[in-house]
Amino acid sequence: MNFTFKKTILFLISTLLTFVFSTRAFADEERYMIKDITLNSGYTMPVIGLGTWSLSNDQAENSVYHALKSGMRLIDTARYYRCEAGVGRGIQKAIDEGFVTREEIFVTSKIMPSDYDRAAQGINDSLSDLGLDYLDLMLIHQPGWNDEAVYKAMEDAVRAGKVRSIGISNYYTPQAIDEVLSYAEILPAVIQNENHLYYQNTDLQEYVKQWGIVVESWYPFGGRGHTGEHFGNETIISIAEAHGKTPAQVILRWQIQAGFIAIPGSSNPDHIAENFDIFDFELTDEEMASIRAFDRQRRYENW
């Protein structure tokens, strides 16, 4: 056997061993992909994403441009944030950059309290701040005194074409989830709340299911000054251990399993990266059990 033979077989073989590795690769991300979930609205909302709470606008610009980058497509803002300027900002240095369009990220925001008396113009404002010709959701940020109003008036938004879904943020219980569907007209198509390893509530997301409401959730790490007991829980290091991953992305590859919509929020361009990075891998049927009984009802806040 010559050497120019030797090298042919051998360049085969590796062409060979490769196409099987990225093939089995491929595959294997095939599997572990969930999929974007169809809203009872009829628009499809990414299961991951990122949250901007306390974030400046120059940092939300950053984020924001990261999240995209990254392969993120899911932006949550808020009129009370303070940082819907930047957050447009990253969204269009993304868009003019080519590597996404505005068709393929969904952005929501949330109507402040302060805003609950002028609900139809703080949508506006939010657009005019974002920098859009819509919202792909809007949500109340918060239970108040004038409610149904409000929801009125997202609800007229969607007429106009101004938000495509609608839904409402810190609602707890089904007592009221059901005052809001006593006035809709237009179903909530998710509902953001708290929750996390020490709050599941699952019984909120059963009850909805038969709306086809789905939750989805801030603080999936338990918040500023918690994340190191959610981390540091010796179970999550232990299942992380097992998958070659961190505990952060066995927490949110807990939330997407079980039904959830999570929005970690990050100014840190690799962490927003390692926290998209969780569609490589599985949680067993037993980790899934483990985690699950963490349950505590344990709140953080009381918004």
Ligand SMILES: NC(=O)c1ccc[n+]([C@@H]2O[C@H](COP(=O)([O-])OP(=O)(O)OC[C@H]3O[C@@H](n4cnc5c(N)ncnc54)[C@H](OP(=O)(O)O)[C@@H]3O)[C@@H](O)[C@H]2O)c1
The other form holds:
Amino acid sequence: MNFTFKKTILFLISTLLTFVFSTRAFADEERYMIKDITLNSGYTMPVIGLGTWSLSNDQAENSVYHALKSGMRLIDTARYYRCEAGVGRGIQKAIDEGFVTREEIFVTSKIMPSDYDRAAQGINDSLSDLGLDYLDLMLIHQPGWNDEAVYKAMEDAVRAGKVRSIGISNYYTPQAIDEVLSYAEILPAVIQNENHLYYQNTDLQEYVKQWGIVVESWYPFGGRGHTGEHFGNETIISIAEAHGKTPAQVILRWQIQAGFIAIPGSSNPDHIAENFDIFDFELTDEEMASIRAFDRQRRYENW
Ligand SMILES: NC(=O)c1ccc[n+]([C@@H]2O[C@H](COP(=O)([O-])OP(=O)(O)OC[C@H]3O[C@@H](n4cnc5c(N)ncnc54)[C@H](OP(=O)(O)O)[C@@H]3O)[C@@H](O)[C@H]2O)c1
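One more: the block was the form predicted alone; return the form predicted together with this ligand.
Okay, now the whole complex, with that chain kicking things off.
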């Protein structure tokens, strides 16, 4: 092998290695910066958003506007929360100011149990209060006496172009999922459940993966009245210190790295901005494992 040939081979190998490592570095960077996932419906959904439970209409308007201003694109509401009108106003204000378009925003609502005998009308009512002509995601709020009819109404709404993706909420067991799948013509894309440090839906998440269904977490901080137990967790505090982040940010980072979608609720614009500022760091495998170990199957609610 002459010298020029050897040099050419070495050059090719080093170019190949540079390419492989730079692609890997790029892929790693991309991985922890990923803000959206693709649902089994084909639509993309942001992994972090704003929850609006317990907000008044005025608070919802303000929170939604600030969430969109901070870069959040997922807004979770429900007919039951009675703040869809405020959510709609916050969305409209952001669109009017020109920093976001309707297509860039992902809006979820839920059919409430008292509407289960008029689900189609419930969907229309949500659209009307929100001032939208389609919802990105509609969920059955919780299992009820005629889930099948409610589910069918959501499927009709998809066919009518009023709803893009559908899902279920508060279904915790494989049996409950199997029952929905037995009549579903359109797969649920999302299951929204209570899911936090002390009640992790890991087994359910594993079970529904086969249909490409994603678990979305309500009460990511344990809900109002319980956040101290989460933010005051010593391990979470020390991980937060190691990354120069807050406990809230570590909890949300764990949620999305574990493959969940999280919708922290807040009426405080600073908290909302903080909750979205989680795409510049990554938890290590050890940190993820130590958080995984907090699961003690403890729920705060029983619906
Ligand atoms: N499908 C269902 O059955 C169901 C049930 C419950 C909830 N949900 C949905 O899930 C969402 C989340 O649940 P949630 O809002 O009840 O509880 P949560 O997100 O676990 O906690 C909300 C609490 O955390 C505080 N908070 C938020 N960000 C913070 C931060 N960065 N630092 C310190 N405190 C912070 C909020 O106070 P501030 O307002 O002061 O920020 C509020 O007290 C709801 O809003 C709703 O959209 C769904």
